[in-house]
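Shown here is one chain on its own, the form predicted on its own, set out as structure tokens.
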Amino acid sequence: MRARACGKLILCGEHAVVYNHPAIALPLELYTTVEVEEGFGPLTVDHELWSPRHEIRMEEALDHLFPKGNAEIQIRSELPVGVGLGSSAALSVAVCRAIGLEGDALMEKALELENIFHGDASGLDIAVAARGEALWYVKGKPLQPVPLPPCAIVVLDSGTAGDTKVLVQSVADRYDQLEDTIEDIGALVHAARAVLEDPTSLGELLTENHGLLKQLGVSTPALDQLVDLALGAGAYGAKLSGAGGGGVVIALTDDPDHILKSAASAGVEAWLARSGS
């Protein structure tokens, strides 16, 4: 069977949501795609995926599906991996899909194989790529649809690539000294809903969200910049989004195309992510 999955972009609320605070994600259109046939004798993978850090965790994320082996895999994807665009939920979702789980039973096993790339996943990633839709994500309630923000959004990536699980783990064994920074971010989302249809607003909390992520020691010297970047190019805020670490920020914007002028002029690959309403 052949199944696929969207990527998503975490809009407020990363890091806080593993601790029972809302967060606002958004459907990304790019895709991964799974195709699964029956096969004798071991798993077999065919992808052009993964670097050998993240080949591990898949690895032991599709031996734990199929232990038995018996199955052959082909996995194509359009969404990098480690840059906080839900590549592994995608994954995990498009393949429970692809051997034919729907309903509660595809969310339950999905999340089981995103917790062996992430840890103590929150679920936010994998209820985006099974939803296609932008969410309201709270951990264990039901969940809730919300609107698309009328503006455009761009993604700056920063060329590198972070690590989820270990990421995830830091701000754990730190969560004593953060607690109120976690905190702040969990209040600052409830605000953001209330102004997702007002750009300026919006954006103005976005901003705010990342100086948060910077204090949970998140973010990178090179996602600042990004983030200086997207600003000094009009946009009405910017932050990390994802696990940070490395990958990308995204930015609210009416004019995306000044945004993408900007990051081509400093060397930065960016692209649209939605052209707004």
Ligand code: PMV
Second form
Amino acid sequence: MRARACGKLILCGEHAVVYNHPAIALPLELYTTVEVEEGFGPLTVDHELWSPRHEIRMEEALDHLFPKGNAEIQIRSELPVGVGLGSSAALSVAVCRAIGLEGDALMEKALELENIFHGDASGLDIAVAARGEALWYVKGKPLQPVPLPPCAIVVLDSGTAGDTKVLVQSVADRYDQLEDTIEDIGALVHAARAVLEDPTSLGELLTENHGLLKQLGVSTPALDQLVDLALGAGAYGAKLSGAGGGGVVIALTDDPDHILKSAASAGVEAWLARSGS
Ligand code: PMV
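Having seen the form predicted on its own, could you give me the form predicted in complex with the named molecule?
What follows is the whole complex; the chain from before opens it.
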């Protein structure tokens, strides 16, 4: 059977969501497609794009799902790996769908797989990959659809990949020192929900969120520079999106071309994630 699932962008709330605060995430129109056929003998996986580190975790996840082997799996993905766009969640949901899981059973099994990639994942990525819509997400609570911001979103790529599992653990290890910052992120996400349809106010909150993620120690000089680049090119706001340590920055704007041109002249890869119309 063949199935697919989408990637995601975290608008705000990453890391704090692990500690039961809310986060808001949006679907991306980029997909991972998985085809599973019954096989005879050991599991075979045909894929591209996975880095050595992710490949080991992918093999572990698929061994978990197919303990007896006997399957031939083909994975094709439009999502880059390890940059905070939800590639492992899209894979986890797509492969569970491809073996016929649905509803709560799909969510539960996909989260088990995602935990192999991410350690103790919040489930946010899985929720968006499975639902394909913008969500207000609190661990263990019913999912709440939210409106998409009525402006464009540009993604700027730092060109390096962070390791979500390592970053989530590094925050956990320093939780006592970081608790106030995590609380501040939670409060900021509540404030963001109230202004989702007002790009100016939302943008300011996103830039503030980046500052708080910096305080958590999950940003990098390259990500900070991309935030500055986007703001310098007129963005309403910009922040790292995902676990950090590399990966991408998102920028809200009504003039995506301006940001894309600035990025191109700085030699930064950037693309329009949502047109906003
Ligand atoms: O998968 P990423 O890199 O987009 O980040 C996941 C977001 C975290 O909040 C850091 C972890 C989680 O499980 O929610």
